[in-house]
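Here's a solo chain for you in structure tokens, the form predicted alone.
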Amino acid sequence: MKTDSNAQISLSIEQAFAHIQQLAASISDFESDIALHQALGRVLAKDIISPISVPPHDNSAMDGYAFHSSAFSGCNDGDGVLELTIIGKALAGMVWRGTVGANECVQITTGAVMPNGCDTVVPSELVAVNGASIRFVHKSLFAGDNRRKAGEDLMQGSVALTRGSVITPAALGLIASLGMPAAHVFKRLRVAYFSTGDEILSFGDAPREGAIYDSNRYTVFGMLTKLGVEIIDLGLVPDSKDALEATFYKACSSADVVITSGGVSVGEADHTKAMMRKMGDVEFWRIAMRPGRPMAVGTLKRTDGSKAVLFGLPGNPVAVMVTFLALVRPALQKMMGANAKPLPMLQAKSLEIIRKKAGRTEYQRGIVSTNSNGELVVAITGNQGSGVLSSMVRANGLIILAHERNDVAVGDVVNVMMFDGAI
């Protein structure tokens, strides 16, 4: 998509999502080896392929004692009471020798291996111990009960995990069970980001009539490190020529990312957009959406003839974030070479009328719970503008209103974004 540097087009919600997918397949793939204790958050570079099954052996899910089967039908007993003689006590982690034969069985403690001859164990609160004898009803009881099979979770030579997949605690569990002290992961993007304008004040400066503490620094800063990659903050950046080229080199110089926020709406300071007209090969978009309209999106030349991939967003702090978990969020997953998994989309039922024109995606700020019939239900947070920072704390997830929808009534259906982590 090309367009006049003086243009703005406007997009739909999914033609700037597709666009920007686009755009971010032009990133390079970095790989390294990194040890578990680091490994938390990042990225696959290939799969891990089980060296061992997991686990090794049959072994005991209980503590109790080990038996076969067959024993079951040699019990003639009306009152279906088995009646067994202890013969060994097996633990975790040392192998019981020995052969179980009819009518005995050997105690066992769980995750031990399941000695030669036996196939069920009886849990230890179900028996009655008599000397070295144990009687319990057997009923209740089947083969293979409270036995771990051998290779069950994996077996050798299987996929434990592909490549793509972000490394969750649960992963790094499953890698160590395999005996691997390290995983192959993909280098961390690297992704710049500041803010612009005059009226924007850091900590530590004066409160001045028209003017508001920087929230968008922060707000993103906190969403890039949710995804885990390595973030250089360049900053509060004043609507100044010299000092926006400045910066400007000096991110996509080192960054795969260059996010801004603000300067890039109708009848802002030019500086920034004449900035990104100069450096790279940038789109200015109205998109059909709201919060969030104005998009600058594209690339920025880096001295060397490489690029780095640009995303300007807009300046109001709402309007930020939904941009960013709409759109640039999933574009740096892709770009980090994770198999991007979209925020959790739940289905509720209004509480409320909500007023939307047809036309354009909105994303209503919406808190989730659960109705007294056990159904999903949502109500919005109130005041919707795009400055209202604080409805971004108390929200859930983003009420999603398609692009041809009119308003909500009470109890109807509705797509609600779950934020699952992601601010």
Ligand code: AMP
Given for the second form:
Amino acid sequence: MKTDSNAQISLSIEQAFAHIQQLAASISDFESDIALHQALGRVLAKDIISPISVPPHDNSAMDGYAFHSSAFSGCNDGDGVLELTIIGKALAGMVWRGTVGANECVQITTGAVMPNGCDTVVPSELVAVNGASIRFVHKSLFAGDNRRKAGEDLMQGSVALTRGSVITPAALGLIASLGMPAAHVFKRLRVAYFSTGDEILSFGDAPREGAIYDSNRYTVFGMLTKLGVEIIDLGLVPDSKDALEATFYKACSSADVVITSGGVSVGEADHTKAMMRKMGDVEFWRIAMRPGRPMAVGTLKRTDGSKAVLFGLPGNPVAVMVTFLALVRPALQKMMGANAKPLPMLQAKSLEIIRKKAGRTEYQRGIVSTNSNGELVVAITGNQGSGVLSSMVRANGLIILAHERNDVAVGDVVNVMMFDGAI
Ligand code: AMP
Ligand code: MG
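Would you generate the structure of this protein in the form predicted in complex with the ligand, following the form predicted alone above?
In what comes next, the whole complex appears, and the chain from above leads the way.
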């Protein structure tokens, strides 16, 4: 880490990631018995131990006829045809209580409890029914076929979900399958954010020459919403000392994390950096990455002495999204109490030459697809300028070109961090 005369600290992306992870402490407060409909996207605060086995009984996976596989050995005629007598009917939700003997079977529906003495089900479509008996060729059928074992999904007493799991739709269903209507989840992480810059317009503002609309507040809103945090939108703050001070004060007193965009690069004339310095313990970084070089990271002091974490993102719209994905999102997940779940990284062949300078990590917007040979290939989305938000809209992943690498040739394999679903 080296400090220059502007008090800007130069870091590699890996160093920046490690520093931010260190700063991110998990929330420990949790909320008990949150109803499942409210628990989607929340983070489990305790392991869920299965109070029952799922399914609770051996049951049929098909509509058909249940019997015991020992019948196979009794079948020694050349064509492998088995004939069994139907002695009952087992319906889902209605247990058939008899016992099935040799050369006998019970008609059964999907999900019905396997009758005593049965371990195999022949599907209806494979049998010919003749009055009270069935005939079928048993060649392709094996002992245990079409039977679901008790506990094959979850065994009673086993860990169904671990603390730190994000409750996905599948997890919601799994918790419900245990007969549990609610879950213990960590308190929602509160994140306040605002945009800064005198050249930025809000909807309804009179257009000014050289001014542009605020897009960062909407990309940040979207990315935070996908993450499942509680959002506190503090708007667009003009470049005035008083307005910034009041907003920083409000942000850190109402949130665990404060995210700003703009005003953190070298030579910024506005008051954002000065206010960050005044209100907390903040470092101004120059990260060897593109886009996203300048970033302010640290803590802001509340009046009671406690602290909120600050991420001062660069102003450029693509830089905001890239720094969020690469650095802020993993930190927020840690603070939410969530287990680390990095975005999937694919290797794909580049369809084009990509210019790259050694000495910084570059994040190019890519479109990954499969070519006619079934190989993953990636193209870049045209103009890679850090203000070109349409390049993010068209992309489905970020091509990550490591610090030391130079230009990419056509056919070179590159790493792509897929972001579909995350943003
Ligand atoms: P800065 O980091 O403040 O120097 O800003 C870098 C670039 O990002 C400038 O071109 C700004 O106009 C632009 N920018 C800053 N904030 C926003 C915003 N909220 N929405 C869109 N562009 C922004
Ligand atoms: Mg600025």
